[in-house]
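Next comes just one chain, in structure tokens: the form predicted alone.
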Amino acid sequence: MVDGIDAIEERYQRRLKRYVTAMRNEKPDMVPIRPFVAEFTAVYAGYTIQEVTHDYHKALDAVLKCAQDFDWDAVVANMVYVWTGLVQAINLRYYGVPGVDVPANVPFQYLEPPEDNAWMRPNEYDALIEDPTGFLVNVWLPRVSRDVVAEGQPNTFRNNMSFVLGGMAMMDYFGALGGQVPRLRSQCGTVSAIAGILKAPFDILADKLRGYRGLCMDMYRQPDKVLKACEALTPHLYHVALSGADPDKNVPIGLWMHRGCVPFLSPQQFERFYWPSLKEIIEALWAKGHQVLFYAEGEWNPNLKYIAQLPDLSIVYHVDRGDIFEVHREVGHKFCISGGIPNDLLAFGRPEDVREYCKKVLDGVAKDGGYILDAGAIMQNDTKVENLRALTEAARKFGVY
């Protein structure tokens, strides 16, 4: 048994060493493969969609058996990250629920808000930008839950309880999260692929607050509180990916890039919204030694000139959408590369062509090494599993140094 336990600790050193070469931007033994699996998991564990979001200890279970049968190096502990034991414990209006709100094999959704009755009105960027936490307790929250009261209401019990049961869920939740590191390395001798997060200040705007249509309104109504709202934003979204980080500084900071890219913003507007208070965040993150994960989803290309501004190596840029061979031309000398092979070829095509696809991104940006092979985005349920076998045996094969 301590054999046993010797080698799995050794596989776990060799591929974190194996990953963080990587991400390094320099040449490993061999290309590590770090695939962002989701309710992929689920269908390679047996379990419904719904079984995995309304039940976390089955959602890490069906992590942990896609790293015991797969020659992964890294993963997520948990990438369905939406569990219905925290959502309805605050009772959240912003999140369909495979089962509940959608068809119980359908990923959990993100409802947009309407652009009329947003969670955060027009009118209320200078309460934002006064007191960023204050708006969000007071005005944001009782908005998103059913079960808040607003400022200056009678409290009811409910109210009372969705502050207990979701503080309760939070622990219950990110504790056993936080247990799911150790059991992949010593189960699996597989890393954890990040630790943190982080989001873009506008995301923010866009995605929990505003909505997509009410700020491209406001871009042009109101674009001076829109960049105030972004730079008030911008230290507290510091302070939750520095407080999430690997103390060790080896994994990286997840950041998820969402309304930044075309056709949501143009590049000018880009380089004028979104650019200016991301760039201030990871460069702070940089200069203490933590790497970003830049998860670009979409079509970024048309902004690599801004992305290049980046300090070299500050960030591992992963390409979904984009054109990875241009990627690797304009950005490949300053970071490490990930990503890049399509979701729907691994969702309809054939495995014949899955290696083929995986062949000719590994000839053509990861000779000299600063690669990591995953698909372009987040691999849900339609992901076929002999593709990601094939995926996964294409990566032993033609990415040997």
Contents of the next structure:
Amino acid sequence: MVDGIDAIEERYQRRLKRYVTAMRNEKPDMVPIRPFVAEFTAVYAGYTIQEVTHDYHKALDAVLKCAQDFDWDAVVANMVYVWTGLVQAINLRYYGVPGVDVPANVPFQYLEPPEDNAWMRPNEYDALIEDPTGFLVNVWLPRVSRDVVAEGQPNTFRNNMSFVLGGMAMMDYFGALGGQVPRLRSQCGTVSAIAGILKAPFDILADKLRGYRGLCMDMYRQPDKVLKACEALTPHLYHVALSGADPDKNVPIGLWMHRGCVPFLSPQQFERFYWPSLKEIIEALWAKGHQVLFYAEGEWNPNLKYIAQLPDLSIVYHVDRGDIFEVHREVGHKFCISGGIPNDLLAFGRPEDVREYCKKVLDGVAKDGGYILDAGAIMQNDTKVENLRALTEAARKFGVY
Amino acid sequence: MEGSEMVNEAVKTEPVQPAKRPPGTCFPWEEKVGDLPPIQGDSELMRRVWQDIDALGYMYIWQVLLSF
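With the form predicted alone already on screen, would you show the form predicted in complex with its partner chain?
Next comes the full complex, this chain leading.
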């Protein structure tokens, strides 16, 4: 039987209340489920990885199918977060594209630049600091794109078209992504889990400019430049985050962190280089009433004492490989916690093992509310359908208050 | 993919001009208005629409950096 419009909207409102209540570190009617399902959606909906990565219509449909079939409170509109159609439009160099650079059933890959040939050279910090936007357009983009030519070089048809294609493609994609939010609501009664994007200034330097190895050398050879570059990026990253944030201030801004965890940085390096600028942005967003989904990918527990400095409720702390029970002890009184179900368990375990682990987490972390059930990291094509079903059932069986 | 293919080494870049571009801005209105003849009509309208369009260009480059 197909649910009527009123029933779907009622389900949406119930789920939204449940999700938001938990994120405010309070106790809802039951533990919300917000799985970060990425390439899992392709497996479930019968698509190849190439299809959901390159044809965003199929990606959005696959998310919708999952949301219709599973009793989940919130999902990300499209967690296969790089649409490679746009990568192709700009002809970006730093991706391995499914079906082109890697097999069609392998998720896209991010390619680190060579240490001696990074997208930003070690002697270019001053240019970045002086004018970040100008540097990105004039220096960075011509290096990361095979088609964009740098200032002073002979113009080309490919150069001109890259901006037309890239701009039109981005408008097209973001328009469709925006349309996915009401689709999830009206067809499934499911909440779109996040709005907007934030990255740490240090991660931008590591991921897209200097590369991780280059930035590691810079922390020793020119630490003040690294710090000034983080400071220069800060107001821009804040601006972009705020621009995409939920105007109703219900759902958080997604913060995807990469190089701040152990062992990429020591806690001392974290404190000096990674944390000050990111903390400033999170505090400024919270001052405007926006929570941040603090996606702590990897092992972050050695940094908990710094994270505890943030204002109460300013983040939803997502646990990947850290000990979730320690996280709960240390910061559970300040922030809602999510995640903590190991991805390897979901990939290689049995449903009964998943149910047991979920119960352990729910018993240990969720008793007083302020917890959202999810895997530790995004779920790709190795997550078994029966295991995600077991996770969902466990939440509804053991997660009712 | 070979390392030599990763970057456009043949390209020589001009020094970045020391223009101050605040967040949300590629071409500040104060710079853009200098390109125009004296505005006879509603200058506030011209400024507002320019800044809205300019913000799209800003969003393009920063979203490529952040989201792609």
